[in-house]
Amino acid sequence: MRQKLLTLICVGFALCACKNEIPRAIPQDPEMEAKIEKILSRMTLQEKVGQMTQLTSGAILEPGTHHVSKKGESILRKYKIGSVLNTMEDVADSTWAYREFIKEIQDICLDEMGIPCLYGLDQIHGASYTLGAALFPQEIGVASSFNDELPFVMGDVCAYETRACNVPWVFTPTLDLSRNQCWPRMWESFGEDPLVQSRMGVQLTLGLQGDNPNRIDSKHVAVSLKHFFAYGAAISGQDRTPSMVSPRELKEKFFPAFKASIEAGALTIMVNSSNNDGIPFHTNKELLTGWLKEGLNWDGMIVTDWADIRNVYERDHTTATYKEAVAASINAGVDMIMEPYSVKVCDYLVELVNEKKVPLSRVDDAVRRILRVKFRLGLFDDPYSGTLEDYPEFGSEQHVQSAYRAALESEVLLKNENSLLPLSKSDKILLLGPNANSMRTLGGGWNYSWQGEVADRQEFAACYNTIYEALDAKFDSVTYLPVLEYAPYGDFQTEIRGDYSQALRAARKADVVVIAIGENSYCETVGNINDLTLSSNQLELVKTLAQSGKPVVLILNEGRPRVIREIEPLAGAIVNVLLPGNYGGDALASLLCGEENFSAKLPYTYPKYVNRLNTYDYKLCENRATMGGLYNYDANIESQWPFAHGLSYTTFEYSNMRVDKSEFSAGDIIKVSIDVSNTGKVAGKEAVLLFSSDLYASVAPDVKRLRDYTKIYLEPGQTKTVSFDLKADDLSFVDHSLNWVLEEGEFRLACGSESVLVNCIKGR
């Protein structure tokens, strides 16, 4: 056993000796701070609590118009409301419509108190609530690319096209580490790995906000990191249900993505709706004030999720009244309350301050943070984001091509027996399945509407191709049979079944059968399911068509991995397109015919059984051979496909893995190199991933952890040397005292098929 050598590396908590010793996450502008203090000094208590209140657009909108209602104007003026969110009437609208509505809001707020309103939208894979915007794959698809350039480009395009609407704030990136494959918001995240979550979150943040968080220009927006945190670790797998994650694991795996994006300049954070170990995140002062604000010396703003202060009382029952929930949340560190339809929180907050149950100093701190975001966005200088003519690149061909390229790198080739793919353009293709002719399924939720159910309507879908439309344009002979479809309305799982015998007869006349299966669009709690197994209708469809004896290609179009154990052996090729967005069908057609090559890898572990859900960084005791003795102890991991699995039309060979030092100490940099060769006949991109395994530790180590990755392009026969600079301290872990420690002993570094042992001789 190695000797345990403990040293505090970087706690990142309020436990540090003095918060003034911690560099500010975002250096402050003294001139800006002076302006904030001047405004704050003249504000009334009513104006302050109004700034801390956020309403949904429906609370102030005149129905059927793009105008503020008389009632809405009265609310804005009386309660001095500081923020509004959401699209108008719950569906995507045009840039000019947003501008018209938001201009009226700004005119009212500026006239009433001289402070601009902060307007926010859920634009999470491009400007997804804006007509004509270039929509990218959902985050889970971007993660499958293992290409850090893509989230940056997605953020940059999203920011530009969102600001064209005069919307300066978006509720993204989603940094929820997805640790339960049942969770219905898995597709909103970058998957199950902390490093991918951190690096892609940083790039998306930089793309959205630009490189100067103190001076965000009119082509960028403020982000809201969500949902702080452990949201994707719900024990039940159901949305908005509790997690039970230890502080040690919270710090080691869940906190780094938020910390990294805050240090990259993120201006706001949204809180997890649920609770961990019985404590609602909205009332957890240790996390909100201690870990975030004091531990990182962060001067940004914390906003609740939808009506979640009310949920502390009505759902979690940790306070006896709604008013007490308001006090507990604000005192814990919440700065802005998303209470969509009610201004009761304004009255409560005034009462709580007067009753000395919420310190005025806490209110002042919250308002400073809110005003700081508005100053950093330039809203005091120009609350209208110029004019629409200042955004000539909205929906441009360059933006469209960026979204298309992202879709190409997001679709994963999982299986390709006997090189069934690529298909010949002259092949007679029979296309079936409920996902074959739907834009709704390609986009998923947060796609023109909350649930994405409107995406097939003509005003949204006319310019884009479904899988069927894209294949029909690319191949000579494509026949589509709608023998199984999703119901256009109602529960997202409802399916309409036709004549499978007709499909079987048609299959016998085809050269290849392509079946597009998976999930309909859903979002949040609506997407809760009882069984991760693919629907019986879809399983039976595949089984029926396999009887034709013709090659079967399965296209999986799903927000989370649905169990397909029964039908996987029946398919010669399987492609998981995840949720690729508006250009996903076009990308798939180009990949299936071989004009483009697959390069994506799974950003999560694909389960084979519903009761064997695991992530790739499992503990060693979860996968052991049978041992002798009374209990005949046995445990095993059996997945359909592992994390980072993904095939190509070419083959890659890894060789000559080497390190510049076989022994290292804390603080060292270990240079790891490996040669990667394209041994196939076509060019391709390869995501090269570096893993580490701690062979022994004082806390049971994970079987392996991803430590670095990059993506390279290789022509046939070409070899490149890939080098990684691995920080020794990145091999540390969090111990039970919540300290980061690096212990002496051996580590295995692995890349592709190769591995090498290195030895830590001096930890800390």
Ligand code: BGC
Given for the second form:
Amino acid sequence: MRQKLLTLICVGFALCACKNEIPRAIPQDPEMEAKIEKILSRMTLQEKVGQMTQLTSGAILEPGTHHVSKKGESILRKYKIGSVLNTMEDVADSTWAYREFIKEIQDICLDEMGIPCLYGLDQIHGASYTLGAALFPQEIGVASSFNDELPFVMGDVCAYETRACNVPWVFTPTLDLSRNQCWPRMWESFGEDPLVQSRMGVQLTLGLQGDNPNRIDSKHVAVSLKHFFAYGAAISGQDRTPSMVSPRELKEKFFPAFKASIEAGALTIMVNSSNNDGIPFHTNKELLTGWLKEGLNWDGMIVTDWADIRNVYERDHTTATYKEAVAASINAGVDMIMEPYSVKVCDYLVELVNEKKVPLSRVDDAVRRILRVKFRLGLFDDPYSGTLEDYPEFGSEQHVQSAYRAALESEVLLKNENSLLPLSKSDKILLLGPNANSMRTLGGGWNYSWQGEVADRQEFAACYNTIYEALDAKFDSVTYLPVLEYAPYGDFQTEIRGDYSQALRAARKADVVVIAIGENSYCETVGNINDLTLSSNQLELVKTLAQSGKPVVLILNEGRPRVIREIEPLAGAIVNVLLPGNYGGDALASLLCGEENFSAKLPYTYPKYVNRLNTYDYKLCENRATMGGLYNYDANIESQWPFAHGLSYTTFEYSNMRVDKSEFSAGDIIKVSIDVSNTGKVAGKEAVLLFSSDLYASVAPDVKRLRDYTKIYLEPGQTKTVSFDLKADDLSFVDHSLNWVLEEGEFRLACGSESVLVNCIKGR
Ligand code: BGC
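Would you generate the structure of this protein in the form predicted in complex with this ligand, following the form predicted on its own above?
Zooming out: every chain and molecule, the one shown earlier first.
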């Protein structure tokens, strides 16, 4: 009777709780949940802690082989390890090699614990750690397309080619708003704008996971959104250094992308390595448990970044011992510990539970979340992802074409004075610059290796064209002079300089000088720099060649916008290819000769001065004319190119902007329409962007915010009407009590050259 009463109370409580509950981000499958409970009920503490531990492949691999070492097997068995990450020998490997290695791991784990291992890999812009995979532009290039179809396709192809390796989990999408252009991971993200980050993140998530997060099929993988969050707002611009973002701004600008992808079904999240206002993200319970798990009613799993619990203690000194750091992180909501080489953490966690410093219920919750990911991926049914024969489309022409089309839409035409471009195929081209003949620079980091430094090796580069090879195939006469190159090994900034006067002599015989400059590949802290200005060797190269009097075309190939103020006026045309991947050279050749048209726009503000780094959504006081009277209180924003700048070989005219209501209330939808015409001579795609400005607000409003975008194709002379359904609530902001509010008053909506005023008469 007692038992019955208790059950009734529990059921009653559950029903009440449900009433006011936020709906689950991912609806649960009761049958799956029952299986999870059954497994959990028979697990020992050691087994639970083992599930929560993730080692790097190197810790269990027999060096030089694709096999688990004897020592590795005994670690897996003794510590009941639940997850392994990484490529095997720090470089890309073949599908079959992954399959061989992961099968051995699965066989050991199933034999020891009856629970499959969760293998994770940094497949960042396509299956970037797999030989022969179709590699796309890095996220920054996908963002510059302003075409939401591209991240979906990239995710879909990446998932298929990753699962062909029997890897079911990837550490992407990166949703770090890049708010400091110095930050060496800017290129890994979708840029500086919260809306682009959210929308593209959702598409990449859906492409990778498919549309049913509860049953991920064998052609899809689980995502790990990263790095939660404000990682790209490092004050110093150096990797893994603190941010100082207020909770208000965290909620308004940094959280939405994570929230949107979680609501689209994202199964896991990786935490930001650093700290905000002194609190390491890994020990921030309010954010990990409060905002993510409880706030979104999300039953997914949180994984640390590389050795970051250790960093809480060793680097950040916010705990006095490593063991305390383990307790603080697990209690904050971390579920899986990426502690690549050491199992010490397992011993600590067992002790902490026995000492009641970490509740067993917290460990159980973490293990449930980990098992749930494994079930949702179908690993209990098939831990081998079928056989390699189930993946006939691996590296197919269709996948390659998708990557090539993405590269075409990612390269931004920044300047084209007197229509210098397109070039004629018969033009005699002199090609120079350290980025002209390198696959490494086109790919960037996470490209066959962590730093991307191996990408020019024959085994990786043979099938693809550098800028030089692609131009040479497309144009009649291309001469490449390697008078400035990056050192093949060592620091990514080291350059080898030759004789510029030889290049100047050659330029006098050419019709046009094309100079490919920018950055060599790098990743994470290795890419930290002290000066955002382009290297002096490269600036001088351009200045020297400009003396030839021949038209100069600059190709920027860079992971972040290096300051080029001094040489910009010397070039008639400038293209920023960002990091376009293996087909970036081919795409550039087609664009430069006019066979294809440019359609990309900058996903960030391109700075002109190293001490004037701003984003497009700055405050009004940062850019204002002289005040009348005694003091000159002016301020100015001066960028090289603004956010969303990008040209085409055709021209587009915007007209007739209109709204279906000029007065609106919270909850309304405002239909905004505009006519866009192709007024030039060639066909083209145009990304149409809708901005809003809140004219007065109780928190100083941003000068403008992107609210919607779409991309259209127009033949010459064609006009299309673009309509946006703008939710009134999208015009709200987060106030100091951390509430989303929509205030009454006027807003300006702007699109291209046009704008209209609308008035909020009833806010929220
Ligand atoms: C990076 C992550 C990456 C992880 C695993 C870390 O150093 O910050 O982005 O996913 O390593 O390789």
